[in-house]
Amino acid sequence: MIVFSERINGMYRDVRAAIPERNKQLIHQLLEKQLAGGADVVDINIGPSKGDPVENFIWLAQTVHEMTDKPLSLDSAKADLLVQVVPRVRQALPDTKLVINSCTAARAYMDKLIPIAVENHTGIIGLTMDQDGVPGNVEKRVECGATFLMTALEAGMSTDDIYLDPITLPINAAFKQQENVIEGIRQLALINDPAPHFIIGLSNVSTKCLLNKLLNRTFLVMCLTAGLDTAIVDSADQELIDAMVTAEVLLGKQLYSDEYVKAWRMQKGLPTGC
């Protein structure tokens, strides 16, 4: 499974304060824990931080790159901001793999961001929603996902650079929508061979919930059984990562041994705790 780290995000107060202050130390401290937990890709989001958003994005990308050469996911709900940011980050970090996070299946969004992905050789996350908002059923999610996938493929993108996000909503506000996410993954996996990646923003399921970590772990395992292969998570949450690895072992995606978690960490070059 591909692990995107969620923690370098201006929605968190400490990161939001660190960005305008140019506090590299805090970013590096947070990042160190995410990398030690197994992050494959670092998702960066400036959130509602003060200052020029483009310059904030460039600074954050370069600050992360000082510690790791892992791929960066440039995360914003503002398409016009990503149009400006992606070429600037590509110019500053020409050898770094980039992912655009994210683009909806609305034509206006796809027309802006898919060409940017092609021109700058990035991956892209496609949300299974359009101008009408987040679908309330499986069928509309699948329709939006198929539209996005076909548009990206026709533009020349590889399936390996396309991530479909069936949109996870909080369980306390959108009861039963989690079933639509799982079924959406199952159905979308059938529309193209090879299938694209499937990704979720995991912590969305537990927003403002008391048992947030338990909800996150359980939902991640459920989605893995449906075909999920990528998630944006707090990779410093060891119990979450252990649950992920265990699910992959039980699903036959990782070989079993009595020390399978340790073996997974060794394979990724991570500290084993021994």
Given for the second form:
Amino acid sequence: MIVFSERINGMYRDVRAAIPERNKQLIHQLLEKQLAGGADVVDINIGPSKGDPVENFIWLAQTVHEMTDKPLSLDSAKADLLVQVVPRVRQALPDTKLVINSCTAARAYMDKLIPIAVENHTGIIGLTMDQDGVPGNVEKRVECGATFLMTALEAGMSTDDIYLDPITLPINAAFKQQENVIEGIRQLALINDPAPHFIIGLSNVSTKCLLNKLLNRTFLVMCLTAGLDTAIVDSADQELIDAMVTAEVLLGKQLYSDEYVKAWRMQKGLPTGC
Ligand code: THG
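If the one shown is the form predicted on its own, what is the structure of the form predicted together with (6S)-5,6,7,8-tetrahydrofolate?
First the chain shown before, then all remaining chains and molecules of the complex.
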């Protein structure tokens, strides 16, 4: 499983305030916990922070990179912002792996962002939605995912650099959409060989829900059985990571041993606490 950490995101009030204040210490404190939990990629999103969005984004990328060489996922729903930011971050951090997060399957978005991914040697996350919004059924999600994948491959990208995101909506507001995410992953994994990566923004499922951590870890395990191999999560949530590793062991993706969580941490070069 590839773990993207979600916490360096201006949707969180502390990060939103830290960005215009250029408060590196706060970002580093949060990041340290995400890395200690097992993050492989750091998703960064400036959210609605005050100030110049391009300069804020570059500052955030550099601040994260000061602590880690891990790949960065440049997260914004604004394609025009990503068009400006990606080449600047590529120039500032020439040896860092980058992922563009994200691009819809609408023609106008793909025409803007896929060439940026190719030119700057980045990965890209394709959302299974188009100009008509988030589909309410599996069929349209699969169609959008297939369109995005074909377009990215035809532009010269490799399957390993493409992540399809079937779009997770909150359980308290979007009843029955969660099973479409699971079925979407299952069908897109079946019809594409070799399959791209499948990713979700896990915490979306529980936004403003009381039992958010329980919802997150249960939904993660359900998606893993369908073929999810990547997720944007709070990697400092130990119970979530333990559930993820356990599901991988039970699905035969990790070897069982009596201390399989410890073994997983050792494989990643993380401290095991003894
Ligand atoms: N797909 C892709 N990228 C994404 C998402 C996705 N990026 C953003 C988001 N979704 C994933 N990251 C988060 C980060 C935080 C929350 C949800 C998803 C979240 N935060 C609390 C809330 O809004 O209730 C913040 C509250 C607080 O300040 O404590 O839920 O789906 N490709």
